[in-house]
Amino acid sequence: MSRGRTSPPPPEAPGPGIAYASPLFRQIERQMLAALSRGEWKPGSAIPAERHLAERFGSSIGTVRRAIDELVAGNILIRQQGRGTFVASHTRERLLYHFFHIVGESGAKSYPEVEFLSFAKARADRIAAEKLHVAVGDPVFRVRNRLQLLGAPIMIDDITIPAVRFAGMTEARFRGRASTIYNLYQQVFGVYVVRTSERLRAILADADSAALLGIASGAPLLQIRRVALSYNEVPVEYRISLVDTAHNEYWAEIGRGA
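Atomic structure of the above chain by itself (the form predicted alone):
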C-alpha cells in the first residue's frame, strides 16, 4: 500500500430536498413581489427609492437594483427616466401589444371591438379547477365576449375566473368597466396579470361558434387556451378563445417581454 498522501474525498452532492440558497437579489425580488401582492404599492405609483429599499432589506443598493431590473424585465415595474420606478398598470396599449396576438393579413395591429355576450355564476369543472388551482365545484364567474376587427367578428372569448379572487364581481361591473378586462382586475380587485401561458390547437367550428362568427359549421378555427398568472405565478383567469383565421393570423414576437 502506498504511504503517500491521499487526496480528500470530493464534496458530497446535496441530497434530495436540499437546495442551495438563492442569490440575495432573488430573495429581495420575492419580497418585493409579496409587497406588490399585498397592495403595498399601487398600480401607477412609484416604489420607494433604491436607498430606502436597501435599508429595508438590509442589502446593498446594487443588489436592490438587480432585483428591480428583474421586475422591470418582467414588465411588473417600469422605469421612467428622471422620475423613478413605477408599478406597471394595464392600459389599452399594453393589452394590444402584449396580450392580444391576432392581426389581419396585413400584419397591422389594431384594437379589437369587444361585444359582451353573457355573464354567469357557475361551479368550476375539472379543467377549470386544475387551471385555476381551486377545487372542483368551487364558485367561479363565466363571461363570454365576441371580438371584432374592422367590423368583422373574428374571435369568441370564454373566460372563467375564481370567485375567491374576485369577490363582488357582477355583470354590471364587468360590462361597465372603464378600460380593459385586465385593468378591471387590477384597479377594482387588486389582481395584476403579469404574464400568460398559452396553448394552441386547430379545431372545427361547432354550430354555436359558427353562428357567432358567421362561418360554416365545420370550418377550421384556432383554439387558444390561456392561463393568466399574477404575482408569484398565481393563476387568476382561464380563457378559451376561438379564432377565425380565414383572414387573420396569430402573431407574437418570441423573446420579447410580455
Contents of the next structure:
Number of protein chains: 2
Amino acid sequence: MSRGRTSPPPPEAPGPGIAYASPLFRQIERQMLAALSRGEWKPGSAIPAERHLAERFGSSIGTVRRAIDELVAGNILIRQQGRGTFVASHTRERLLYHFFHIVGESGAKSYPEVEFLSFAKARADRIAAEKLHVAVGDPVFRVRNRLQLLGAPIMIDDITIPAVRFAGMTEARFRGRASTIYNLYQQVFGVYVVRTSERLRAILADADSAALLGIASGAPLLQIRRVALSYNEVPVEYRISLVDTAHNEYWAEIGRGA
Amino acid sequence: MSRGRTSPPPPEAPGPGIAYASPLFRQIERQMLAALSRGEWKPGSAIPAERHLAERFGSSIGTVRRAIDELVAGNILIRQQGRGTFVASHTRERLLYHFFHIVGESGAKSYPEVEFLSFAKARADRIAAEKLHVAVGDPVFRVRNRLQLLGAPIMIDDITIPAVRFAGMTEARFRGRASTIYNLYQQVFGVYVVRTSERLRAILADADSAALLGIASGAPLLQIRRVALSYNEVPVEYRISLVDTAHNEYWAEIGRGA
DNA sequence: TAGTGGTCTAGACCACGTG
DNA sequence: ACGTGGTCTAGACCACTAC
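Would you mind generating the form predicted together with another copy of the chain now that we have the form predicted alone?
Shown next: the complete complex, the earlier chain at its head.
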C-alpha cells in the first residue's frame, strides 16, 4: 500500500525509494485473493461490505470496488445488489453455464447424468506431466466417467489430477458424489477452478470408445483435451473427453460472454 | 440524460415523470454507439478525449469512462494510454487473435493463406434464413474459400451473407482481397463483426471435401457452424467450416480471455 | 510541454433485499 | 428502517506519448 496521495495538502512524501509496484486496486485484489486462499472467506458465503473493506485496506470505496470488479470478472466473486458480495462456488448451475459446453441440436442445455466407471492411482506420463506442471512419474489419480444426456450416452471423460494437490483422494469421493466434480475439488481440497483451456479435434471411434458410447467403431467423435486452471494460472486437472456429436454439439462464444 | 443529481445543492428536480430508463453511462454508451454507426468516428481513428466527451454529454469524466469501459470490453474501442481512444478495426492481427481459432499441434498460431474458390448469388434456404434473421428466399451471396496453413490445405469455408446488408457485393471484392474478410465487411459495407457464436461437431469427409483437402474420403473432419454478429446482436454472416484436424486443432478458452 | 488515458478520493443519492 | 451494492460527481495527481 504505497500509492495515490490526494491533492490539497502536501502530505507525507510517498517515501524515498518506494518502487511504485502496482496500482492500489491491484494490491487490494491480491490481498483479497490471499484471504480467499487461506480460507478467511468461504465459498458461498458473503465477504464484508465494501465500506468495511475500504476501512480495512485504508482506501476509498471506489478503489475497493475496482478490486472487486476484477475478481467478479474472474468468476471468483459474485455481486448481488442489496444482499452482498459472495465467494463463487461451483454449483450445478454455474458448472452447466460455465464449463459444460455440450448442447443439443436445438441449442437446449440440460444436465448431464454422470456414471462412474473407474478410479486408479497412476504415474504421470509425459503429456500429463507437461499439462499439469509436474514431473514425469509423479503420482496422479485417474478417473473415468461416462456422461448421459436425456438417457443416451454421449461422452466419456478421462480425468487426470495430480496427487500433490488432491492428497487423500479416494474412489469413494468420485463414486458417491452429491455435487459436481469441480465442487468436490473446491469443497474438499480447496482447489477452485477458475477457467479452462481446451483443444478440439475430430477423430474416429476405436472399439473401446464405440462400445461405451453404443456407436459403431469408426464413427466420428469430437475429442476435447482440457486443462483446468486455478488462481494464478495453476493447472489442476487434465481431461480428455470423447463426445458423440451425432445429436449434440460443442458450443463456443467468441468475443464476449453469452 | 435524466439521472443522478449531486448532493449539496437541491438542484432542479429530476423532472416530474422521468421514467428512470437506464443509468447515465448506458445512455452515453448508446449515444456513442450511434455516433459510430453513423460514421461520425471512423475505424482506426481516435475519438474525442474523455474530457471533451464529458462536456459534450454533460456528465463527469468518470461516467464517460464507464461508458467507454463497456465499449472497450465489447471490442469496439481500444484505449492507448497517452495517445487516445481508437475505433477498433479488423486488422490481420486482431482477426488472428480474436476470430481464428485454429492452431498447430504445438499450439503455434500462424496466418492462414486464403484461396478463393467460388462466388454466387443465391437465395436463403431455411437454415441460412433462420441464422441470418431474413426470410426464406431472400437474396444472399455465397462464397467458398480454401485455407492453407504453412502450405498445406486444412480448411474449407462456405460463407453466406445477406444481400440486404452487403448491397453491391461483387466477386472481385473477394478475389482481390488485400485484407481480411471482416475488414472488407467493415471498410466497404460498414458492417463491424463484434463477436461470433459457433457450434462444432465431428463428421466424416465426403468425396467433395476430401478432394479439396487432399485427404481420404471418410476421414474425420471438424465441422464449425459460425454465426457472426454485429452491434446489438445483429447476425451478418453464416459460415460453415470444415477443418482437417490431423495436424491442427481448434482452441477454446473458457472463463476468461487469453 | 501539452495532451491523453489511468488511478484515486470523499462523499452523495439511488435501487434492491430483508426484516 | 436499515444495510448492501450501483451510480455519479468534481477534481487531483500519475504515467505515457508526442512534439
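Keep in mind that what you see is a predicted model, and the values were worked out from it rather than measured. Residue numbers count along the first chain shown, from 1. What we label the rigid core is the largest C-alpha set whose atoms superpose within 1.5 Å from one form to the other.
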inquiry  = Superposed on the rigid core, does the Cα of Arg30 end up 2 angstroms or more away between the two forms?
reply    = yes
message = Please state whether Asp69 has a C-alpha shift of 2 Å or more between the two forms, with the rigid core used for the fit.
response = no
ask   = After fitting the rigid core, is the C-alpha of Ser60 off by 2 Å or more between the two forms?
value = yes
task = Any chance you could measure the C-alpha shift of Gly39 between the two forms with the core superposed, in Å?
result = 2.8
